[in-house]
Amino acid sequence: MKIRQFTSGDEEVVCRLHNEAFNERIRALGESYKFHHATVEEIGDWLETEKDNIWLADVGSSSVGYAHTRVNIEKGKKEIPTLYIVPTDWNLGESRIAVASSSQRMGVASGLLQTVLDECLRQGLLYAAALSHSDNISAKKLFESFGFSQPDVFMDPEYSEDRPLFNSSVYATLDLTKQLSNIKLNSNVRVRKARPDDINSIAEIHRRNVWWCEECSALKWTTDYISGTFGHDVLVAELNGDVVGVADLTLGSPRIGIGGVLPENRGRGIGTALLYGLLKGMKAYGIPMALADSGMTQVEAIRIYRRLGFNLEKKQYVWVKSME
């Protein structure tokens, strides 16, 4: 076995590997999880950066799989080089790395992994890291082999001694055919569709609770998420006349994203009040079943969810190996 790096050409065996591979979850899960079956023309896309890198496996004339990688600079108290599997989706899905059918069990993957790992101790890089769901035993089976650690939330004090450096996220759904959980809300919470005039307070609620999404804080972007350039039903929270949260539904989509409280508002009941604001717009636009994700450190947000009646069904789990 021959372990290359993609060239120009190699577009048509990749996505041949990755829609055999992944042809389980684009038929379960579909794009609720943002899982579709790739096309030629979309590979040459993943190389989205001089940092993204496609390594394939090749056994005798035929390549049989491969892993597609990216390094990426974790910016905090210290800049943290690291390498991912790149994953379907960050949020939803899982890392790129595939095996034809054919060649199972023959240390393909293995083999892969290794040379992912190599290529990590040839860049000095800090951590490799990989996304799969609970339920890939497959997955679990071959990272843990190669040492990985399975943490619902990895702190690193070089990085951050407040926000983690990596965490395992939970997926969470609700049948919306049925009726909502009846359950008392705040009767100060007040919750409307986002307006022009809330833009500044909005920008102020994505800096303080999304620390990963610098572009979330800005205005302009803001500007967008509200008027629905990107597909978005914003809807915010107020209490006492103040813009104290905001959350969102993807129009034909069962995501809903929860966009944060203001800490010093926390545990009034805001969070729970946007939410079953959000699955009452969900039911009247026909949607028939909401899905939230959130990060394992989210405690507040995964409690809502278990009052509101969601069945918190799977975890995306991170991988983490350490490559001092």
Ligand SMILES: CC(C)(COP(=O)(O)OP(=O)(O)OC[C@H]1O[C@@H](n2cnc3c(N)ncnc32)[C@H](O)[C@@H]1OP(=O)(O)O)[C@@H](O)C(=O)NCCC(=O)NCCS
Contents of the next structure:
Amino acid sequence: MKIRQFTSGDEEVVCRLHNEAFNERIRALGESYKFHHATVEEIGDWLETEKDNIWLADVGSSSVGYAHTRVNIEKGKKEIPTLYIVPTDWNLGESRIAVASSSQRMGVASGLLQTVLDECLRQGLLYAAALSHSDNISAKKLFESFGFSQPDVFMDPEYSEDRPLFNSSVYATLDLTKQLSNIKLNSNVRVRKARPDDINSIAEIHRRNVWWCEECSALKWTTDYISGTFGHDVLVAELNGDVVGVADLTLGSPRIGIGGVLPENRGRGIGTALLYGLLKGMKAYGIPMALADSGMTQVEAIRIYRRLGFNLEKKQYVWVKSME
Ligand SMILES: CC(C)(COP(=O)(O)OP(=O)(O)OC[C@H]1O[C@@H](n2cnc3c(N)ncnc32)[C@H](O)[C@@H]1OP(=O)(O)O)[C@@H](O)C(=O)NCCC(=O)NCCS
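Please give the other form, namely the form predicted together with the ligand, since only the form predicted alone has been shown so far.
Entire complex below, previous chain first.
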């Protein structure tokens, strides 16, 4: 077996390998988890930056496996150069390392991963990281056999004392064809559609909650977000007339997003009221299922999903290997 880098003309074989290996995911999870069949044109776009690479495993004259990697510089207290095996989607997907079914269990992915790790050492990177769903046993075995760990939350003080460098997530789903749980809501909280004059409050809530998303607290982005440019219906929660929480649903999609509640107003049922408002809105649109992904750091959100009867059977694991 020979491992080599992608060259122009390999788009077709990478596309075929990807679509075959992820076919079951695409069929079972589909667009809800942003899995779809790739097109040949799309493969070229994967090499988005000069930090992207596709590695191919050749046996004889056939390519039987691929891995797509990217070097990201995580900017914290210090810069942490990290190599990711790029996922199909950062929140909902799995890393793009795949082997043709006829060549699985023959060490092909191991050969690709070894090359990727050698490359990390050569470039002096600090970590290698990948993402897989918790029910993907082959991926679990593969990463474990190379000494990757699978933390819920991974801290590196060189990056930050209080923000994780990596974290796993949990997927929470709820069947919306059934009645919503009958829970008691805080009657002082009013949930309503966001208006243009909520812009500063929403930007502030995002700034203090989704700190990893810089654009989410920019005023231009927030204006577009409220007006539905990205396809969202945005709800806010008011407590005594002040906007203290924000959440959204996406038309035609099961995905829900809780932008957050201002830290000083937590623990008063505001997140629960927001989520309840979203679920009612989704039911009214006839959306049959709700899907939320929450980082394992978001313990309050996870508690609310449990309270409202969500199913939390699956996680997105982060796999981490320190190269030092
Ligand atoms: C995951 C995948 C890339 C593994 O490829 P592979 O070439 O079969 O893996 P290898 O032969 O190198 O095996 C690596 C390790 O995983 C184990 N393994 C691989 N597939 C396994 C399976 N189906 N069940 C149990 N163990 C498995 C191997 O035994 C080996 O561990 P060990 O030798 O220490 O026991 C392949 O199954 C695949 O393409 N799956 C579909 C796409 C996918 O899920 N990609 C990963 C997303 S994160």
